[in-house]
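The chain below stands alone and is given in structure tokens; this is the form predicted on its own.
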Amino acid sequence: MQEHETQNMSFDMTSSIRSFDVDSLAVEVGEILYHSQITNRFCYGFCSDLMSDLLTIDATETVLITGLITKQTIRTAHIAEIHCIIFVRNKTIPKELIQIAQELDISIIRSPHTMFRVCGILYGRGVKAIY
């Protein structure tokens, strides 16, 4: 596999899939409220406010984009092995949720943009849809 890496993005020359780390995702769409201690790369994006939908996908290397600010969002992401959540529409994230994300080591990004715009930005940069 040939891989080319620039800054925090890598590009697999054979499969045309780009991967991003948390820092590069935040540069594109918002600010980091908590950065996981684990270095993860993300190739896929999935947006939903229905956490039951999240449990139906293979979430490997996936970032969750949602406007649902609840404890259930963080806990469901953990069960689905999601390691980064982007909360949209500049909503206030309660400290309690950030604390749960820290306990479960899930990166949290807050974006001032709508869900539609965040998806468009990430798709335009090479993040792929799950399906």
The other form holds:
Amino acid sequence: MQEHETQNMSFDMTSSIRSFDVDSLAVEVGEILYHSQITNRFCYGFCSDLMSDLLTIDATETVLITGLITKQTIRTAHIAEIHCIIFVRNKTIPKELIQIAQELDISIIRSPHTMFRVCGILYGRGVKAIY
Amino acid sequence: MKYQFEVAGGDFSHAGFVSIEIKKIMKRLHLPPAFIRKLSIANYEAEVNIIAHAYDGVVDLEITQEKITTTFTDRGPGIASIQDAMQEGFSTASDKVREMGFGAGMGLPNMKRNSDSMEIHTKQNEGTIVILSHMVPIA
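Next up, the form predicted in complex with its partner chain in place of the form predicted on its own?
Once more the chain from above appears, this time first in line as the rest of the complex follows.
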């Protein structure tokens, strides 16, 4: 019993947060359509089709999972400092959208899975919820 | 330093252009990332509001050593009740705006949360002026 308590106390909370790069996220859920020039690490996931929600969170080190395929999604992500977006349900991503992602240097992953499944997979691998 | 940008109402294809331009200017000034993020979110919400609700508008950016002020002046319907508009979740946005992922009724409260001071002057059937101020952090 004493041993257990000692182990718990020495448990480092920071080591329980895993971080992922774009490649390791894509291996889990889909294919990369644009890879950012900068190496970003992601610890958290946030899923929403509502851009207003995206603007109310602290999105540092966060990957956005969404089914909303619009130019506005990319621009909103840029404003919120999100550097990777996973588009779900195998939707066609227009070239124009990829161009905007290139201009703003935001990685784009397309997943064949549903939003629920993508979230489940990533959560299971250790991507954390923001709250 | 002073800058002025134009915003066309209803033109969602250009939503964010002004906020992204201002963000670039802030980066050139080497302001802290957290400060730029707050300022950009507040500006973007105000810009989207012009596009979603007004006919057109202008954005004036004024930069001093102490403060960044962005003034959003639009020609539009005005805000019927600022008190209602300040409530989270209250929205008069159209279905078209909601389809774009906006109109959740978070705009004005989020602008207030992400700025050091916010002033609103509105007149029914004439337009609205929103003034957002951000104090420059001391390096």
